[in-house]
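Next up: a single chain in structure tokens, the form predicted on its own.
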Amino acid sequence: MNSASEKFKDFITDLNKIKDYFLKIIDEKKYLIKIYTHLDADGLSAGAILGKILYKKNIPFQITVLKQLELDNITKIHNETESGDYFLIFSDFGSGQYLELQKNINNPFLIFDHHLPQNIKNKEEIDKIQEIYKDTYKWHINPYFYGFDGSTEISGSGMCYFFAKCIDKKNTDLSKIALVGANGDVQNQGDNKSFIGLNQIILDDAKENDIIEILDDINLSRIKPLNQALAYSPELNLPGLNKDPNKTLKFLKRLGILMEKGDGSIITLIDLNKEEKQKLTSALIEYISIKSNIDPSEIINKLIIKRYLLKDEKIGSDLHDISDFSNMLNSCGRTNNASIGIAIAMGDRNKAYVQAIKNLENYKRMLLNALTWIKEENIIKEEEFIQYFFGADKISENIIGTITSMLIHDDTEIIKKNKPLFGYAIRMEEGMYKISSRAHESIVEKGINLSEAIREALILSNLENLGGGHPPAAGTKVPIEKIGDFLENCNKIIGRQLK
């Protein structure tokens, strides 16, 4: 087995060889680049940063954001482009979809992705893996081909920056929005939140140039009034204070930190000093370790994080820290404003920046809406060893994937981490339902595989809609009449995976 060293060695070496092919093409005939990309933060960025590489280039392009690449959708492209000299770049899909796109693209393309490739289960597969990298290399850029793991290690805006870095050495400024991206797909999976394997290299990139300032913060929103940031954290368990801002004022008010400062404005966790910081971590350690009977170190784990600033964005606005920025862009993305976080993530802070805020907290009042009816309605339904919920008329396709992993790992009763959760919303003009399904971290370590069960549910239910994504978390579509079935197949295929 190659080192790490050596296996990265050989991804920029594929992707060197990919840059001169892309250069030379494009030389030859003047083609029309066109990019097409997911609309979630990580797919918008994965677009920003393509964009930006050729804009900086002078090389025409248009780019355009699918809720996913489905069989329709690779049709559609067929018939826009087949009779155009066009060359098409896919980001942050494309792996699971490039037989389809092998078969009925006849344009030259490429495909920057992080997922696991079509008909691959796991990445324990790795012969199968190689194979097919020995059949698309040339086209085809996946971290699996080369040992690294793509929910984890790298996403499909980090696959882009690696691309824009080979182009170019000057473009690791681009590296913020390649690390907004992963953060987006939740990709700080390391100690206290930090970030790991490729990752890190475009951290160290960051760092290198000067963009970014990493501190060990507390795990709480910084832009929000402190009081409502500790009351509505998704990730601290403060039996007695979640979901009630009053008590945690009282609180806090107890520590000696007041709300308001001088000029009137409301404290938030950037106006704290560091003895202010440090005593509001010691009362929250004591606080949980006696609420809960969890060990200090346990709850550090949880309390401390490492916090990623950009320097260039402006301190305490929705773009500074990088967990802030990704939401931003997917709020964007969700609320079928894709374009306008493009426009921000390459650069624009001027009206596309004051639309996104208003999109933000379009998005915030409609997650919301959603979670509070589903948790006051009893919307969650059990089988043997799945859970699933549809968003009738209160969640739209849009927002179902963030809905579930929202509700997988918030700490609620109505949730079981043990079981799978699908949610599955109407697309309408369709006649299907868009499923996203999500599995706690706990069940993965125990060979839980979306993906995999996905496709296997697929193939059983006597669909050939595409779908997959990663063990943690993956999707697809079903007609509205084979929702039973495809619902049964999931658990069975879960329940085999669990024995």
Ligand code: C5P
Second form
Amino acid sequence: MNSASEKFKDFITDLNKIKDYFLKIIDEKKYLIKIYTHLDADGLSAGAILGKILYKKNIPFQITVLKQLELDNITKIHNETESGDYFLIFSDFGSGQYLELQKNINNPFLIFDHHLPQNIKNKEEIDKIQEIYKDTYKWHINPYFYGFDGSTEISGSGMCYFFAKCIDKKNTDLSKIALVGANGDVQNQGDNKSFIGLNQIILDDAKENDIIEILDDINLSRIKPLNQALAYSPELNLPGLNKDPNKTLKFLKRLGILMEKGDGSIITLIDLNKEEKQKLTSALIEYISIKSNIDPSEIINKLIIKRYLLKDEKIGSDLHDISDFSNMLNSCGRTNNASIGIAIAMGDRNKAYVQAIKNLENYKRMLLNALTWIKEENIIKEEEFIQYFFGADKISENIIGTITSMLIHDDTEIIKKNKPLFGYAIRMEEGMYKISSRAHESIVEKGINLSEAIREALILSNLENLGGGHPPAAGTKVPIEKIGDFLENCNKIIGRQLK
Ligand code: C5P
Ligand code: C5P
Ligand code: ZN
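Next, give the form predicted in complex with the named molecule, keeping in mind that what was shown is the form predicted on its own.
To see the whole picture, the full complex is given below, headed by that same chain.
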């Protein structure tokens, strides 16, 4: 195997070839560029980066946002593009469908994706991946071709970012959007939530451009009232304080932290000075170690995180911290407001931003209602190796993935971290269930691979639908009458993976 720097060189060489091909073909013929991208934060970031490259070069383009690139989407794209002068770009999906695209799309196209290619079970199938590379590298760019991990070290928007950088070095200002996308895909998986691998190169570009500030900070919301941030922290387990903002208020007051600002509003994490933060950190370490007998080094790894702040965004706004930024994009994508998300990621801070803020409130309420319903009604079912739930008429397919993610990443009592969680929601018009599965990193480390499990379960259940994703997060759709079969097969496969 080549060294990482050689692999990176190969990656950039291929990207440059794709760039030359792209610039030549659009110079020869007046194509309209049609970008198809995924609706989550990474997909919207990817679409915005591509849009921005083309906008800067005065090349006309359109962006279409899809829930997923399924077979019927591909047929539809074929029908709407075959008779026109369109050049197509697929971002944050396309690798998992490359054979279908090759078969069905007559127009020229490119794929910038970070998912495992179609028919590949896991990244260890190196020979098969190399075969695909040889067949497709002229129009298909994917991290696994070069031995990079698309699940942990580079996102769809990151792949588009490297293309942007090949087009013009000045595009390194887009590094911030690529990091927003990576954050949306939960790729800040290094120690204390740092970025690793190719994402780190993007981070270096952002630093060089002086557009990012990295803070070691307490792992709490920066914009919620501090007592609420502490009480409702999704990641800190504080026995006796969780979900009780009155108790956390007393806890903070006892530390001598003044909770009210001059104007009467309650302080947030941002308002604390260095000394107060230090005091709070020590108090939390002490509290957690007494109450839950966890090793202090483990506590610190969870309690202190890298915070990535965008220097050119307003302090305290929903876009200043990349993690709030990606949440904002997600809220747009998942409430049928994807174009607002794209506009924001492309730089609109006026109309689109105002609308997005309003929308964010609805989105948060929607998620909260769904989570409350799941907890109060005891919706989660358990098999030997998996857990699952049905969203019924309470959770739409647009947010089933987000809810499943929140449940698995949150420290809630109702979800077991040692079993993957499958959520499904109805897609009435097709008679199908949309499936979203998530696994906690602790079992991914032990060999759980949901992308592989879903692809195998589809075959075992005699289904031809496309599916896949990453080891910790994967999805597909399944006919209503097949759901029992499918989940049973998932259960079997996960059991095998655990052994
Ligand atoms: O299609 P894409 O790769 O962009 O989407 C990955 C999805 O999986 C994101 O919505 C992300 O939030 C979710 N995810 C997760 N837990 C992980 C990794 C990804 O919930 N550990
Ligand atoms: O839709 P959901 O958020 O559950 O998707 C989780 C991951 O699985 C994402 O990376 C998504 O792109 C991928 N996925 C896929 N093929 C599907 C459905 C989801 O690759 N048919
Ligand atoms: Zn992605």
